[in-house]
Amino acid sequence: MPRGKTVFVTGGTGHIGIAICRACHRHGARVIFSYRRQRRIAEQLLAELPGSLAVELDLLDVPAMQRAIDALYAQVGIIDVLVNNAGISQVMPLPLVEEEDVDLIMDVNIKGTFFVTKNVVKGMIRNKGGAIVNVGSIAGTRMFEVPVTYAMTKAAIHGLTFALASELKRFGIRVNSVVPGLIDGGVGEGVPEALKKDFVAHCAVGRTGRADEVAETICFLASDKSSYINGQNIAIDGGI
């Protein structure tokens, strides 16, 4: 658990952001989180969880981002976890993409992500120490009816997650990722009633799965707990 630990999430006003600051928050970490558009859910975040901060950001102004960044530092010292957390999706069948469509949904969820673990992570090498988890998808390992574009950004996720953890290792800096399956709530929502029914079936478990339930893996993952474990993706799909 990251208790005493600092702990900054990305898109923490989706649904399963809320429910990862949350988490985080109940396990006694100090939580910041970063928001696009939601000024309203995050002020209720904010007071719902006292000693929190929330950060305006922009994953596609790059240099906004980085003096954003930098002024959190100034400000809090030392982030000691990250969380990967913002993202988009496009319900759009493939004939319908066009160039700025991809353009949008790779600079949001690689390049922005790219570029926020890169500012974060200056810190923790200063401090010598730290942990990233990234939200990943099911949608990037299996063969699901998603978009296609949405899918391509979750299997590049796992693959920066790879790489990050060996060349961070050296710092002692520990990089995973989750890959939840599908989970009630949030993008949850849009997905057509006969692919829940056909994905339950399948599941294991029988059920879909919950934003906590995320939230929790990714809490033991920032966690000392988990120090053994490096460039991983945890699978969190009930069993698929």
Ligand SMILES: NC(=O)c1ccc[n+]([C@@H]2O[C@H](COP(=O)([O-])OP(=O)(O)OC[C@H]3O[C@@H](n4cnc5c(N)ncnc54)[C@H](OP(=O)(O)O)[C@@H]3O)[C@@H](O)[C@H]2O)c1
Second form
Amino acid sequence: MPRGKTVFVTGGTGHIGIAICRACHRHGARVIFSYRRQRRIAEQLLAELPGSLAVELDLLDVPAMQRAIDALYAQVGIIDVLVNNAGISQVMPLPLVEEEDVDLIMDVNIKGTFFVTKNVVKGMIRNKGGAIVNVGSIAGTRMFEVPVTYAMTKAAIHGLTFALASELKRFGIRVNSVVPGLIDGGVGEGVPEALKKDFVAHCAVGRTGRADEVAETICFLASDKSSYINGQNIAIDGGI
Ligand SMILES: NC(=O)c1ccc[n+]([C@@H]2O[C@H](COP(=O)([O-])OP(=O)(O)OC[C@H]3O[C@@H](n4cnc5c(N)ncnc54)[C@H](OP(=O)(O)O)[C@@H]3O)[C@@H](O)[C@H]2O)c1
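Can I have the other form now, the form predicted in complex with this ligand, not the form predicted on its own?
Below: every chain and molecule of the assembly, starting with the one above.
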């Protein structure tokens, strides 16, 4: 597991983010996480996870994000693993979606993820190695009644994973993504009851997932135990 590695988790104060931070810490990693609005949760997590570090970061502010990541490298020297977890959803029917809604979700889920990655990767290249785990979604890979804007941004995460894995192979950097199904809490909270039932009816395990189940898979992909897994989308959906 990612013992001894420095892991940077974006959106570390969100539902799945907290579980990722806890799991990586439990497996012996040094945990750095970003938060945006949830300073109180960030402080609680810092107290809970000795040796961890919190960085204030808004994916919508690319120049400030770049400065924050430069400052982070100056402080810690190395980031072995990047977990691109921060993201938003928009529960609204297609006819109600306006241009600013599309801009927002694309800016956070795609552009923000891209620039965090670009800035962290510069240090990984300097340090000649690393692993990146992107958090995609079943919304981007399978046909379900999910918000269209969310689905298209999550589909982009899988394209990002393939192209990055290919471009970064020469630097010893592996890139994979996890593809969670419907997970209790977080962005899954806004999913209407009827759609939750639809998901469970299609799921072989017969239930929604838990954040810790996503987190454990991410820890595995972050660690050298997955050294021969690269450019993959790993489904965590109970079997759909
Ligand atoms: N829950 C599910 O069913 C499910 C299923 C598949 C995939 N996922 C994916 O899992 C990831 C985590 O989601 P979650 O369910 O844990 O939701 P969540 O609890 O809402 O967490 C989302 C995290 O992203 C951060 N974030 C949002 N906008 C940001 C911005 N502009 N800049 C920086 N950080 C920002 C949030 O910070 P603030 O709270 O401070 O804004 C929060 O920490 C997302 O990528 C989501 O798409 C979730």
